[in-house]
Amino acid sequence: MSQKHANYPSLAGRTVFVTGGGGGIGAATVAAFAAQGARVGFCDIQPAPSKKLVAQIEARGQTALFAECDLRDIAALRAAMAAVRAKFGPITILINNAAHDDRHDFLSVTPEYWDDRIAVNLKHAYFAAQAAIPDMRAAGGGAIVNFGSVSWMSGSADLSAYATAKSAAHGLTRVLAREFGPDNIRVNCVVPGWIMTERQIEKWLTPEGEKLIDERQCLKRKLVPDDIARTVLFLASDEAGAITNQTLIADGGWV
């Protein structure tokens, strides 16, 4: 971990499963896991820049295991989540990263479309949190992130499935930490803002949008990957071992 940036001991040994970690904010908080001592497990639809991820990390002297799989088939990320547990010990930190933004106009959206969006937005978090949490009682406590979207706060009219599985996530948390915090689990949510992935930069950042970022943000830079993972990070820690039951709004002061 750079020195400029805190160190969280209670992070070193913890084992950590991230799903979309493969790539953008995920790869961010996956390496940043790593860089704190935690045993870090991952899924990602894809092997290529997920295996090269790993191979880093280890070059670094850190720990991390990649499993594949399609989180839209649960029986998969149960499977991945399974295979971390064996090779690193129970699940005790979970960061419900994955999502994918996909624009759509709303009267061309079908049925089929809008649950495909909900399993890639939203089920997978519902179901790995199912999956974790009877190793966070055995350990005594836990800690789960989910990921929202400012997306669903600012109405963008091009996102409405997107940010209305998004929009869950805030309720998905809320439900969480009020059921399971006797078991000292606790479960907030992390919203990004317009982050600057090799994703966003290829699809989306134009002229147009530099100049939206000038004009939403009260900070007048681009935000990256690691701003959310530091982010993700104290709030596994027992740093916040107070926090539960929160959003934390991350997006440079867009909304």
Ligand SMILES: NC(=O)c1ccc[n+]([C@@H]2O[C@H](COP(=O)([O-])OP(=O)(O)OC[C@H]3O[C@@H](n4cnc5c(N)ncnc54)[C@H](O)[C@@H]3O)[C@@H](O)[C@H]2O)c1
Second form
Amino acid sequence: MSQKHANYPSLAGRTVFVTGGGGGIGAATVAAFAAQGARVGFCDIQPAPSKKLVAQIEARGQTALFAECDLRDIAALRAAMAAVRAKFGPITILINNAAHDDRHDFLSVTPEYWDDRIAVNLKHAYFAAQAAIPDMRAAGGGAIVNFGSVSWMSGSADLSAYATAKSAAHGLTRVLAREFGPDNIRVNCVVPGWIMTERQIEKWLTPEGEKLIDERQCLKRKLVPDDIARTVLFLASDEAGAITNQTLIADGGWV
Ligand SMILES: NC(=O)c1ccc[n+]([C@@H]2O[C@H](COP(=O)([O-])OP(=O)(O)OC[C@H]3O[C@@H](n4cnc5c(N)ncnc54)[C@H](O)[C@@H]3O)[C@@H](O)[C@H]2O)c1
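Beyond the form predicted alone, can we have the form predicted in complex with this ligand?
Below, the chain from earlier opens the complete complex, with every other chain and molecule after it.
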């Protein structure tokens, strides 16, 4: 992240947990928190890029810990969070980033595939919050950032189970913000637009896609993972101390 971007003193020394931190927006978010002096733990299913990310962060004299897990397994997710807590102390910032946006034809979705989509796109966010909130309560407060998606707002097709899970992130945000506001725990939802992660570029950035960005976004540039990481930093920091129960769309004005 460039030197010209903001520094948030309230993030220094905090223990942060990021789901799916080994790639894409998650990796940019892990690096951004580490650059703020936070102690960042993250889980991912992909050990090689995750370990590389930790090595890059440590080479800068910053702090990160990778706990490998498939977060469709809630026991494994809890164990990953416990490992981060044991090393860095109570988790007071939780970034529910992980998801998997594979396309699917509505009429072909089986109950098993549906369950798997909900497990990779929604269920873990609920249980990660359940695991972190006692730490936040004991610490006198905390921040949770859930991840939605503009896909269901902009009317994308071929993503019905993913979009159903992503729209639920908004509802989860609203109930947790209400339930744990008295504990000074802020809960918000970031809604990325089309962000140029490696996966998006490899799988879906066609000349037609480029044209669509030009037509649909107000801002005529490709959005990148750091755009979202910076939004997340702000929401997690004390600068956003009065902001909870909100959805913040960071899509360059697509929807
Ligand atoms: N990139 C976009 O255009 C876009 C648009 C809208 C919303 N989003 C949202 O932003 C968030 C991040 O998306 P992204 O584009 O960076 O995704 P990505 O696919 O690039 O990265 C997701 C990360 O999660 C990890 N992961 C996937 N399944 C896992 C599992 N079972 N267990 C543990 N880790 C797992 C992956 O290994 C990867 O490192 C998601 O919530 C997504 O829905 C992204």
